[in-house]
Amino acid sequence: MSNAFAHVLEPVKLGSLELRNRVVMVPMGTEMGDHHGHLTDREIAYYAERSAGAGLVCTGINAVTDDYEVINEGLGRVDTDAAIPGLTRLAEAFHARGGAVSVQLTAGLGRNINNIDPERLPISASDNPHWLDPNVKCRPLATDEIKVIVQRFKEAAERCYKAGIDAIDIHGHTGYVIDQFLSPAWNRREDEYGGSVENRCRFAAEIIRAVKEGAPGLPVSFRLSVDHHFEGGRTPAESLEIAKQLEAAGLDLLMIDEGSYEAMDYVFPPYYLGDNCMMGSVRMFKENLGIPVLGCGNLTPERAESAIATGEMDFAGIGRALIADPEWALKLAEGRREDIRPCIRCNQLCVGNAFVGKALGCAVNPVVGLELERRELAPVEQPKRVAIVGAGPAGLEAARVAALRGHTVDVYEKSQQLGGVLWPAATPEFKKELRSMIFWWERQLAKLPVNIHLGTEISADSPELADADQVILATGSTPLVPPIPGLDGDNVIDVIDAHLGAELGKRIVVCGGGLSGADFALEMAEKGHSVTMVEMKDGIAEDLLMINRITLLRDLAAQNVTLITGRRVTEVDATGVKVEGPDGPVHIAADTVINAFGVRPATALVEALAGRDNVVAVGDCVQPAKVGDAINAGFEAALAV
């Protein structure tokens, strides 16, 4: 196979299982499933959909029992007969495509549990603080308690078993039940479950033996959180020690992750952390294991297939990816790395969602969740000609859908470049997939009746739309500029032209504490500027998902970027911005001042065309949102035309 990427793609056997290529879908949750916590069609779809981009796919979490824990209703559950019929769908579904499909078993939440139900406490290896609320102690689970649970991962085995499943993954990391009793951070018993390194591996040894005979012959994996990221967590080299133990009692892969609820950014890894975050200690569990181990955390391609091929790993772990692109390693095997479109490590639709118990979607790809209505793009059959406003993400979304639905599609943008408010936004290394996106659009737009007018300014009685028979407004946002004095001076830079490459001083203070504002005085002091952010609200980037705010305010912290919050700017003079808060005012002396107050809809065209039934306004210009919306909106728009 002469292909660059010939070690990721190359079959390969896992126990007596053939797979297609070495690159498996790693557990993440869906939120799809019915309300007793089995299988849809619609999230079977979504699964399925995933078997052409990944030799195997692993679904999310399954609970084997709720006879000591709640199952919170949405989470999976294999603990009765029930299931039965979702899995062997599954199965079915996954077969008919030549794929193979894991399912993932889980003991429970413990002290991670979302719903505390004050019946039952949460369970655990030992009296833990609960995660969110450390006055809630968990319950130690008695011997007899974990003899019982180690016997429903055998049953829920047997019914995977009968259904046709491949392969079965244990939830074994981030802290859940089974990751309680691993660590001594978490498991302070006395008995033949704690102590010891074999102690404290037993109901995890034990559970592997009762999967592997409920489910004879069927492949097990175990996720392992190698390094916790927390002061007293586990190490790399405590859990070498631990994956040696899972491997004696009959372990066939070891997937390999970091992180844990105290250090969640790393469950969920964000732009942040860059290209392959999590592969630092992966060869040390290769080359003292004799069997397969897998790496993963925003694995790149190139870098997948490095560790392959050098022996670093014997898998590549792709999560979000395999959500962003079903089709990743299909394309990769066609030659067509460059068409794979990017995860931009968001978190905003998969992660976000699953959080507040919303079924899963991808901020840029809309369908995601919608497998069995969106797959393939129906051709219309009356072809129109779309006309667009405005070349933002929401502008590109619309062209690239509209004209694979077979209509002509022209595209107005007033700049010079693709992208609206996201090229400068991507300015940043660690925002680099976000322009990836960019070039992805233009790729696809290339090979579509798609026409691209850069520099053209449109109006309301602009001829472009005379002929048109719809037109989509995407015209984006306009800095909001509140009447504070001197904000207008030849020291102020809107935080937007600031990305774009405007000179600036060695001292910056962003006003205004938003995204935008946080992310742009990150990468000016990562390249050694001195950098001040003022908020009025009492924390920085309050609009951020919880878990990428973990780190970037850790990062913020790390490059001594200074923090002042509950602030308000009440001027800007040629020496720097006058403050206001509870301790009276306050002078800021800076070179350069960075307006990042925020953005309001650009509505000028929205309105001067108002009332004219071909014409949609979507993204930014109707309330500027997070990109992952107005690639959404974007799309939907150009499938009602």
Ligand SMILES: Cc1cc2nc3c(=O)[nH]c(=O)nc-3n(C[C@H](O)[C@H](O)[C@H](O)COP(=O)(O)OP(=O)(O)OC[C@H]3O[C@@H](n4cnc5c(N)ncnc54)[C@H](O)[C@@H]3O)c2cc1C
Second form
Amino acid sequence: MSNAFAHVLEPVKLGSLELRNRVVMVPMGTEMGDHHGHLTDREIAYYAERSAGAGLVCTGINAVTDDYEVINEGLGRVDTDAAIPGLTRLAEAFHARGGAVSVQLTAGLGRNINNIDPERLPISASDNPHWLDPNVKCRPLATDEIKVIVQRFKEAAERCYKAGIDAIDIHGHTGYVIDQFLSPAWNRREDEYGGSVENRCRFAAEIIRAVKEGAPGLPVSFRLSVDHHFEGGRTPAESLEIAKQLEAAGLDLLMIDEGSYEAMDYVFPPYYLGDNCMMGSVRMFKENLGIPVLGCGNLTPERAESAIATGEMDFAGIGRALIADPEWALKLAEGRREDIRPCIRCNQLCVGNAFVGKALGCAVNPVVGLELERRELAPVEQPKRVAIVGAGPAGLEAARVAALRGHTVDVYEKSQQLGGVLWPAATPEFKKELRSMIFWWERQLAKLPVNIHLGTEISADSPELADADQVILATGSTPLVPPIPGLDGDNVIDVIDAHLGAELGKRIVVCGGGLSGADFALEMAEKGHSVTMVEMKDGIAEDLLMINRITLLRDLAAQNVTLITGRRVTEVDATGVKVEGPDGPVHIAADTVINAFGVRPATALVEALAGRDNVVAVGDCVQPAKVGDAINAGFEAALAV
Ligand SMILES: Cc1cc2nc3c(=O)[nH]c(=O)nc-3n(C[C@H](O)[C@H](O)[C@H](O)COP(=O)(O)OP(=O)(O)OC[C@H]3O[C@@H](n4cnc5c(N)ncnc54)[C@H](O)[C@@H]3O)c2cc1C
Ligand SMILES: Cc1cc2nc3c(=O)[nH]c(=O)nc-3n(C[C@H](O)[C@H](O)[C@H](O)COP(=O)(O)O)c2cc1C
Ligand code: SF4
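The form predicted in complex with this ligand is what I want next, because the block you gave corresponds to the form predicted on its own; please supply it.
Let's see the whole complex now, leading with the same chain.
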């Protein structure tokens, strides 16, 4: 029977490099290198684990020089021969598995740099303001400095070549240094590196040629943000002219993406942006270029397949989905599409970790970064009877891992379905990946010796706990109901009940502006309700990662959701909500008032069983947080049994 993803999975040549399929893991920094910026065994294991999931795996960025810009701690670097042993081990790990690996090289961050060194101004094409601090003006690179950087690319490529690396990617996107030369938004030079398209592309073209010289025969790809998504930024039509110049310089593969630091959500597209969010102009590039083209961004296997089958693109660029499931392509090849663990596009522990200098993790895959140990699969010598109370993300992940390790597992859930709070949380279409997670656990648990008991509420003296060697409590949370007069009124609905289909009036006031309230407000506004949010703090969804928040706030504004911040709800009456702020009380009319004040841990069972040495509690019943925290805690608890 032919495979539904036959085009994605077809073996292909990139230049002279033979790849087992058309899936490319796009570059993603790991923060797993050593303090010299060189590859560690842990990082190599993480990458190599993904060789089954993609025909070609790209590393995250590696600096080629610190001549003019400080290389931040955590960034990879290929600027000296000391990088070669690590690169060699990386190449060997891939080749031993029949895979191929590409190293991404960067000219630096320039105006995007995060640590501004007063001694060394950020470099750029022109005297651009730093993206965050407009008072800091960048130092335009001198012509001889440009030549030095080009030479450093050649040297870095030589190192990759010596190490046996299969391909090289040039980090040309997202408004980093190379992009600062490409775009008239940042390039106002009057020498041969500025002005015409050809001149603005000269730096990039010289880099492509230098890399080809340093690494003869290796295919070279280039990442180009074809739409910067800000006023004055680059459009796809302008990007096409650039792509033609890069092709003329000898490029082998154009890797298309979108965004900039001005529109950072496109760089790490959160769930709000939806499926296949950067595919808009891929076909235009394919039709106007002779070289292969790659598209990426929340790409689904189905869209990847149709795009390749219809000649819209040549390669499927997969990023976070391959963090979440290293066997992405393997599972497609084995006809197990439904077994692919969904990336929930939360950015929580991948980008979120990188932003605070922590090694890459994953909300849905706690093995990320721990591939060397492959801990979850280690079978136990003495299997135990494990009772798990609560079938939310924490309980389900604990059940999966405990069963994988050979324990006998019973899951007790008081409701009639698996998923816990994920179920109501996932009603908006933009959160459908959370629903996919529930289905994924259902499928995985069905294959394992896990007994699921729905409609079974457990109390401290329940006989179900008596025989268990280990009890894992994952009882989640209960809604927080602050002592506000009128909050028990008929017109007030808890956010979870509201998600689950309670009847709502036209005018809705959401009390509480955290993530759950904000997502609900957006969902309702999209359905045509007139929505107001009231939040005591100065900002909406301050518990949300900055990148995701960018899209959320933009979408709330686009849906005309009224945001009232810095004001406290003091009373609810039959006609609406009274709020109090620095400028006095205001009444907001509403047909329905939503209690989204948050949740508190459901501790009844935890407290009743306190002191028993075979009981642990995980997830929201310990501390309400995010899905990723619950999953990772469930995983750890099962690992400890
Ligand atoms: C509206 C809403 C939206 C959210 N959106 C997001 C989001 O977009 N991203 C994100 O990361 N996080 C989100 N969260 C938070 C996230 O859903 C929780 O952190 C996560 O579900 C916690 O998982 P858990 O397994 O600890 O608890 P829960 O998901 O609450 O599961 C607990 C389970 O235990 C069961 N249970 C309780 N007591 C007993 C008992 N005595 N016997 C048997 N069963 C019992 C419950 O019925 C429930 O099924 C949201 C939360 C809410 C409320
Ligand atoms: C944790 C993380 C690190 C990233 N680091 C890089 C990088 O080093 N170089 C790069 O070109 N893109 C980087 N990106 C962007 C990705 O390559 C990709 O464009 C983005 O994740 C969208 O693809 P996806 O939806 O398939 O994840 C990174 C993305 C993530 C999530
Ligand atoms: S942390 Fe979230 S966004 Fe990042 S890979 Fe994991 S599931 Fe996907």
